[in-house]
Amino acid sequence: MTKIRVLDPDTVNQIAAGEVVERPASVVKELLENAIDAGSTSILVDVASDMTGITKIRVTDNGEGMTGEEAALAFTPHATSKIRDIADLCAVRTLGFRGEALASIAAVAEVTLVTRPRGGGALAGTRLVVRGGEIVEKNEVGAPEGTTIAVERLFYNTPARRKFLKSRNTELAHVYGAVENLALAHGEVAFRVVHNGKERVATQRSEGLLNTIAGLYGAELARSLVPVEGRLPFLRIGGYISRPSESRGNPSQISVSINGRSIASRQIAAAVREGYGTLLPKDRYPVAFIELSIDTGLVDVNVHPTKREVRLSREREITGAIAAAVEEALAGHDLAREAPAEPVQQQIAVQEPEPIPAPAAGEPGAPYTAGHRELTLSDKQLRRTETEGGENLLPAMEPIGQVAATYIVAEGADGTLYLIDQHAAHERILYDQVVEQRDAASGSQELIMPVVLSLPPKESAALRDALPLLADGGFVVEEFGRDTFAVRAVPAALGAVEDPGTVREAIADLLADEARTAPDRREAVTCIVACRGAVKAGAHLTHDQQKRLLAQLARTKTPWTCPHGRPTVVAFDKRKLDRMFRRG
């Protein structure tokens, strides 16, 4: 017998489905793209779930609909109304074109379609039931113009794929994210998402991106954004970016669309970040909503079955233009001015202190000119991490002063010069204490006034899933209404925090990297708590505060590195200094 064989159609269809349909959100994305291509102006996504996960997805649109013949043909692999031959691939302007979506979904689920063509004079619509890729029912029914597709029992015939689905809330977060991405790229369509009878997402038809942003993320964020524009002969750049004070710990909130297609591009996200230059720390990312119109001949959308990735010709010119447009937009605004006032519960970003003059060089003991508020904050942070006893694991050293209000300069008894990263050092101190409190199941501090978090649906679903991990890290968070949560207690290491940035960072980190195992996600929360509560780079410290920080660092278990593995202390002994100055 030959070793080479042709796979049977069922196996081929399930392999194709595996490329297109990863999870329930993949179904929502594909059905929404078809609805948009059909000229819909209003789309309803109705999701049902039980404790085990999402059980049903129904998408209803008011698009052009289909005849009975077209509806049956639409479930055939590679059947499409979007292109006719290979030449059309060079100028694709629709979201779907591969003819894989309906066939792939129907191969791994039970699908019911009801459709009636718009303006065709048809008195009745068509109802199809497709199970495992086969049409098992077809009849005429009364129906409005447009299309409704219901998907149930997803992955019923591929249990191996079903077992890789995450929790219900995680899958819902992905569904909300898919809707948000398409809503941002298509303001001309009104989107509505209902989960178990409760409305979760709703946007109005609008020609302005800013109105869609306000509908999804709130008016306060929308009002604080900076418009960005740019142009090349083959490229138009539009959209909005956040001020440097509104940043995130990962690039998950950089939204990009090309010719109306929501896409993921590390290169474009990096170009947006590059435009901020030194306005953002290296580990921070902006919130950005970028719309690109590019000559279709320069965009290859046929590089991935899900069409989420594209390939660009002249990519270097395009990313360079994006970075320049972002830089120009920021240069044209007074970034020192505060964003519009907003309630405490909606202030998500931690505001960095205003620049403060450095003390006179060579006067380590002289009074600092730093403001009282900054010194008081540093004092509180250091007082929280003060402990008694413990072995000193660092050589004895005496602080001399600071460099750039970031590095403490100290001298050892043998003349060794030490440079200490004050933020990394305090992060190590906090991390060790948070781990100890966490493992002892203690260490929460109740807030006098709960902090209220109002989140978009995608993040609220992720937060519901992360509540046990946050509780393990010392947070007490309770639901407080639709997509609203009350933070009633925080880890003791953070003190009386009134800023919800720590919780927001934990949610964003957990959502951005859900592939982590539970212990890794637990570790991520601990690291975020340590980072948020630590003395910041750029904070001026008195001589006494520097001494206290070094003493606390010396009593940690691993004082030479921070929790991320970066060095906290760099040493130059006298011999190394002599060699540097060619003294022997």
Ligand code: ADP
Contents of the next structure:
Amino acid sequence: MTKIRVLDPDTVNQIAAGEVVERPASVVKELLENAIDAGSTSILVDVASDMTGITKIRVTDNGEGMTGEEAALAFTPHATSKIRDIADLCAVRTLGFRGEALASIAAVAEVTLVTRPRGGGALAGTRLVVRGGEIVEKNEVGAPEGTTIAVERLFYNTPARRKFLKSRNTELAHVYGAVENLALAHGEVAFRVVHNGKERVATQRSEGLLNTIAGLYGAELARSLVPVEGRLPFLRIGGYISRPSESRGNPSQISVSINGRSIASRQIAAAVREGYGTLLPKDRYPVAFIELSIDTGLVDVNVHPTKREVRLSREREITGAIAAAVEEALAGHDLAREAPAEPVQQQIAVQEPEPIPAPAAGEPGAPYTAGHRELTLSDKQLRRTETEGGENLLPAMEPIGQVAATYIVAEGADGTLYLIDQHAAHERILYDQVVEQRDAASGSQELIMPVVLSLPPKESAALRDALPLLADGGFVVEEFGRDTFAVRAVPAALGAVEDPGTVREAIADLLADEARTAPDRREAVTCIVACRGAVKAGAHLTHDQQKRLLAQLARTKTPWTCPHGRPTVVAFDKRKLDRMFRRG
Ligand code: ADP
Ligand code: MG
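Form predicted in complex with ligand ADP, following the form predicted alone:
All chains and molecules follow, beginning with the one already shown.
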């Protein structure tokens, strides 16, 4: 009796059908999945390539192996040891279950298999050569326990598919990607990838995902990550996510596994991104490694032939819990610590020191007395955002001064040097308050003099369109006469703006294409109001104003970034400063 059986036609018909072998990386993925399902603890992937592309893939595992009879059956279509019938699928724990991979691979390549079952039952191992789906050689050989499968001449008999292959490096990159995905989901296995004799990837066997991440992407990335945790009765969320300072231009670095299966899910990636909220700019994505354990009854794996996609019941609850877990993980962390400033260090290392010229009047560095108007404007802006109480989320720091009238320089109690972007910081403060007022549907401030806008027809049509949105954001705008509008009130965060220019600017921003087409226009309004109402870069601040700004920033919920996700605070701790000056 063998453990492998051919599924009955009824069951076969109910399993998602389709091609699984698209490229060398698909072969690697299927062979690795089989090795993992066989209970391996150590897997070697050996890839050879020449100018024409990948010429050979060999996967060696120390799993349970197969008898000679099983090995021959394994290449039959729909032959599997993993399920008996369709009912088994709802509790399936193995990665494979279709019984199709070996048959499909052997149909389009030359495959050599050497295997011996674990446990010493069989004295010798089995060697099989399968070409174009036919077993062309079968003999007994001496072999270690476990299985080695070598695949050569992939697509030799399907030139059309061979034509679709990309450059050697692209195919290799896909191979590494396939290994990384499985390695992340299976820390219990040590993976090693060798290409043309050189080791390319190596992970240790370990219980911790963080160790695997370190093995794949380096200790530095691993150290900078923040752990995520969450739970629902049918769900456990674990994993690691990047600080906002470590972001990417696309979501491809958000990796997700469900019950040990590496999957692609736009919904889950979006949930992770959502958890960052305004900590990241709109078009940036985090690096994340999310591990989900979900009751198998809620996960339908029978959706896609390559099993890269699954269907989740209660998906809303699951994505909601993921977003919340990410948000919570970030809220509990001092996000600035890792933000600085390797580039600065490098710059200092390579630049010749320049003699410091004596400051000339009117140039940066020269003593400057801010004009009265400038200071009172900043004062008004800061007064509007003054609040009582609240928790301090920034380390205590004392301002020392300003650089370029743009950055506040401050010292922490432990000798940390902080640079604060005054505009970004005030934007964050305003943004939080506008959101609060917006959600409380309060916070309109009547203007002493309405601001009148006469607009060209196109703009006025846009403004008419945007009226409900503006009202929601705290603007009271009335149309009177053709293409003429009166702004009677603005969000309290903008203050009683004596300066009609600010109102015009804010409205112009709102009418700009970006705001009109933004996926969340309400959010866009809030950002614009925060930006326009905030202390400007280039405004000189008194010591007292700097202090107030820092105190207000410390009481926001996410003081480390502005609503566009840019950093507000950059820190250089004493150790870093010492290193920069080579003090040891
Ligand atoms: P599936 O994984 O869906 O069952 P495959 O075609 O990938 O289908 O493999 C067929 C069968 O061959 C598996 O069910 C398993 O019993 C056996 N097999 C394949 N690879 C290995 C391996 N590396 N070690 C032990 N058994 C294997
Ligand atoms: Mg398989």
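Take the two forms, superpose them, and find the largest set of C-alpha atoms that agree within 1.5 Å; that set is the rigid core. Since we're looking at a predicted model, the values are computed, not measured. Positions refer to the first chain, counted from 1.
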query: Residue 152 C-alpha shift between the two forms of 2 Å or more, rigid core reference; finding: no
query: Large Cα shift (2 Å or above) at residue 450 between the two forms, core-fitted; finding: yes
query: Rigid core fit then residue 327 CA moved by 2 Å or more between the two forms; finding: no
